[in-house]
Structures are given as C-alpha cells and as structure tokens.
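Shown next as structure tokens: one chain only, the form predicted on its own.
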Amino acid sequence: MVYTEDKIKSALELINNSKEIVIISHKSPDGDSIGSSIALYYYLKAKKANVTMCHPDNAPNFLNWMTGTDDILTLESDEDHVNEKMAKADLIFLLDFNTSGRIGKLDTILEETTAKRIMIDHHREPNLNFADLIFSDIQSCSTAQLIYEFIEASNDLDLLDRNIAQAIYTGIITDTGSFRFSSVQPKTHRIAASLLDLNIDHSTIHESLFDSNSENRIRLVSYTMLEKLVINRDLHTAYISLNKAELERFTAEKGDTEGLVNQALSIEGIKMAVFFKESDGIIKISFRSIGKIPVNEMAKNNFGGGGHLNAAGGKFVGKLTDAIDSFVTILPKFVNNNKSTFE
C-alpha cells in the first residue's frame, strides 16, 4: 500500500511544520508533470501553505492554457528567483521523477539544500535514497492520479476545487493517451468521474491539449510522416527522425513533436515505434510499444534511459545518423529476445 497511515501522518506533519515549500518536476515537462505540480500547488495553498513551483524549463505551448502555469518559475526563464526559493525551502516535493538525472541543472541546486524531501512518482526503479518520504507506485497510470490519492488519503477531498480537478484530469489523460493505455485502472475512471463532478469542462480540456495546432506544427507533422517515416514490417517496427535543420525549417516550438511517435505506433501491424530528435547537441529518443514489449529495457540497456514498459526515453551523444544506425543494429536482437511479445 502506497499511502499508509504512518507515512501520510509524517507527510502532513512536514507540510504543517514547513515555512517554505517548493514543488519541482522533471525537465522537458509534459501534461503529467505540469498537471500534478499545479494540483499539488493549489492543494497546499488550500491548506494555507507557502508554496512555489520551480521547474527546470518552460512548459510547451499546448499546456499554457491551464490555470496555474503562470505561477511556475523555471531555471530557463528566472534562474535567480528559482535559486532564491530553493535556498529558502524547508520542504521540497519531487513529482513525476525518481532520480536526479531527470531535472537537469536543478539537481545541483537541490543537492545544496537541507530541505526535507517528499517524492511522489510512478516510474520504475525509484532511487530509494532520493527522498525522506517516498510514495512510489509503478502500477499507477500517472503521478496526477497519485496526487489525487495523496489528497484522498489525507482526508482532504473536500479541498478539491476546479483548478485542482482540471490539473489532475489533464495529467491523467495525457499520461494515459486519453484512457487507452494498459496502465489505466478501474479507479482511474472513478477518479475522472469525481473530477467531472467539480464542473471541469472535459471537452475544452481535450480540445486545448489535442486540437489546438499552429500551421507550422501541422506542416511539420505532415512532412515527418511523408518524408521521414521508416517501416520495417518484418520486425513490426517504425521509426522517424528529425534533425536540427528540419526543425528550424518548420519553426518548431517546444511541444510541436509531441505525439509523433504515437502516430507511427498507430500504423496497422506496428508494435514498436521510435522517434529520434536532434536537440541541444544530443539525440533525444522516444520509444513506444504495445502489449508487453519492454521498450524501457531497450532504452536502459542501450541509450542511457528508461521509463515505463510501453513508453520510455533515452539519448545518444553523436550524430543523428549514428543514433539511427545503432538502433537498427540492435533492433533484430531485441525483437528476437522478445519474440513472443512481437508475434
């Protein structure tokens, strides 16, 4: 059981006795990291806590509609203010990550603090020495769901309001592919129903997340699928790639490549998809799969990454072509080692 009575009591004591609380999450933010941060932020404010959100970098445009995003301080935009808040903190919540490598330069600042740490996360292989209190559930579909369960275990569901509900709902639907991934539990739908009871506009949320595209993004997606999609039918795999010049050609902004790998995975007969993106001097790699194909193992064993069974990330230091060549070389052995899951 994640939320035992003793651990919840300890967490609430830390909250009640803290003068400055900071919420941090991983770099390259997504709907779950932003949603869980904002939900916890408004919950703690409802408990009269002095709380600030400090993230490594800015949220992508498709999340900026959400109430609370303007309150997030980032190293990318306001390093001095982040340093100040982190230095004053006596309690820090670590959301949607479980190792220091996920927060970029914010890790150095975190290590210099003496604040107590509470980690709430759903990723595999948590670092059990990373926080004073750890609420980790790798079976959970999202950290946003864990935030709801934290509030529930604290007997504070009466503090839920529209802002908290909207943020939790956003985190859940983005990390579950709108409830279609295998990580969705019966309780996930019950939580969603309770959030709808708080009068959130689920239709508008979906439109803001998935149906609000710039012309440049539509052209980038079209180009990628037409010109950069490679399919290996024998190995049930597809991959796509974008180099720096191509991203610049379409004036790509943060978030514009979100979901590309899932489009490749949606092709009939494809069971694993990979996206290679040239970024900041490295190649960022996104892995997706269906069924029991463990793309997290490929990411961990070959590309210094990790993640969930069906959704993982990694990186390659070098040229884009070399990253793709490395993947293509590894792929047949990976498929053979997991032959039953690809059949």
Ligand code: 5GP
Contents of the next structure:
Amino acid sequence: MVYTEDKIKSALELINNSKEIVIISHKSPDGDSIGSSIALYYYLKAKKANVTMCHPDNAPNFLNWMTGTDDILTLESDEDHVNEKMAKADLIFLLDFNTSGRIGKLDTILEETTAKRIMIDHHREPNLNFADLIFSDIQSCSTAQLIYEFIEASNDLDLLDRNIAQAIYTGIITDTGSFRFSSVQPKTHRIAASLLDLNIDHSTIHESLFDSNSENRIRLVSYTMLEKLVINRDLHTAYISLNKAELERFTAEKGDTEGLVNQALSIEGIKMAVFFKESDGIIKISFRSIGKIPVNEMAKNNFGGGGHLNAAGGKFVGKLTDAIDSFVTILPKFVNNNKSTFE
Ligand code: 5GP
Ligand code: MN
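Swap state to the form predicted together with guanosine-5'-monophosphate (5GP) from the form predicted on its own:
Zooming out: every chain and molecule, the one shown earlier first.
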C-alpha cells in the first residue's frame, strides 16, 4: 500500500502549509500526464489551495477538449509565467514521471527551486532522491488511478466532482488501452464505476479521444502501414519509421503518430513493435511488446530511455537510418537473451 497513514498525513500537512503549489508532469504529454495533473489540480482547488499546472509542452488536440487543459501553463507557450510560478512555489507535485530526464528544460527550473516535492508515479525504477515524499506504485495502471487513491486515502472522496472524474477516467483509459492491458486490476474497474457514478459521459470521452482524427492523420497512418512497415517474422518483430519529410507531407501535428506502434504490434505473430520518429536533431523511439518481453530494458540499455515492461521509449542522436540500423543489429541478441518471452 503506497498510501500509508503517516505519509498521507505528511502530504496533507505539506498541502495545508503551502502558499503556492505547482503540479508538473513529463514532456510529450499523454492522457495520463494531463488527466492526473487536472484531477489533482481540481482536487487541490477544492481544498482551497493556490495551485498551478506547469508542463513542458502543450497538449495534443486529442486531449484538448478536457476541462482544465486551458489552465495548463507550458514552457512551450508561456515560459515567463512558468518561471514565475516555479520560483514562487513552496510545494511541487511531480506526476507520472520519476527522473529529471523526462521533463526537458523544466528540469533546470526545478533544480533552482527549494520547494518541497511530492512524487506520484507508476513507472519502474523511481529515483528515490527525487522528492521529499514518494508515492510510487509500479503495479498501478496509471498515475490517474493513483490520484484517485490519494484522494480516497485523504478521506476526501466527497470532493470528487465531474471535472476530476473525467480527468481520472481519461488517464486510466489512455494508459490501459481502454481497460485492455495487463496492468488493469479489479480495483481499476471499481474506480471507473465510481467515476461513472459522478455522471461523466464515458461514451463522449472515448469519442473525443479516439474518434476525432483529422483526415491528414488517417492518411498518414495508412501511408505508414502501406509503405513503411517492416516485418521480421523470425524475430516476431515489426517496425515502422517516419522521417521529417514524411511527417511534413501529411502536416502531422502533435499526437498524430500516437498509437501507430500499437497497430504494428496488433499483427498476428508479432510480439514486439518499434516506431522511429525523426524530430529536431534526435530520433524518438517507441517500443511496445506483449507478454513478458522487457522493452523497457531494450530502451534503457541501448537508447537512453526506459518505461514499462510492455511500453517504453528512448532516443537516438543521429540519422534515422542509423537509428534503425542500430536497432536491427541489436535485435537478434535481444531476442536470444529473452528467448522464453518470445516463444
Ligand atoms: P511513448 O512510446 O508513448 O512515447 O512512451 C511509452 C512509455 O515509455 C512512456 O509511458 C514512458 O513511460 C516511457 N518513455 C518514453 N520515452 C522515454 C524516455 O525518453 N525515457 C524514459 N525513461 N522513459 C520513456
Ligand atoms: Mn502514466
């Protein structure tokens, strides 16, 4: 149980004694980083705290509909304001990440503050020196679920409202592939049920998240699958890549490549899928797997990244083709070292 009575008491004391609270989360925001931030934001507001959300970059369109996204200050759009809020903060919540490498330039700003830190997260291998209070549960399907449990452990479930419920629900469904992944626990469904009791419109939430594709995005996805998919049947692996010119051809926006790697993974017989995406000066790599194949190790040992057992990410500095070559070279050994998980 991450929320022991002692630790919750300390957290509530920190909240009550703080004049300015800031919530930060990781770069390349996803449904869980945004959902958990907004949920905690409205909860702390309901507790009359003075609270601000400061993220490295803006939310993608498929998340922008959520009540609360307009209140997120970002380094990308509003650097001065973020600097000001971070400097004034006496308490900072770190949500959905556990090392400084995940927050881009916000890291330098965080290092300059003397604020107390509370981390709530579900990623593996948390840096235990990163915060004053750490609520880390790597079994948890999402940070959003952990926020629900934080509110519950604080005896504040009566403060849950529709905005908080909608944000937690979004975090849970985006991080669990709509209740599919093995990280889903019986309590995940119990929590979801209690969120539906607050009259959130789950059907509209799913539609906003998954059925609001632009024409460009659908064409980009189709192009990628038709022209860029490489399958290695012997090694049960599929990979795809997109260079800058291709992304520009389909005027790809933030979030447009989300889920591509999962489509590659959905092919029968494929147990690991990888997506290489060229962006300014670096190649961002997304790994997905099924069963016990540890893509987090692949990301950590070879591409300066990490993540979860079945969903991880990393980067490569250099050319896209070199990133792919490097992966293709490493792959046979990785499959061999993890033979039993590929069978
Ligand atoms: P995605 O492929 O969606 O960008 O990332 C999947 C998961 O991998 C994320 O939820 C996050 O846990 C992890 N991840 C992605 N990029 C990085 C990275 O650069 N470093 C680390 N440590 N984890 C990452
Ligand atoms: Mn998460």
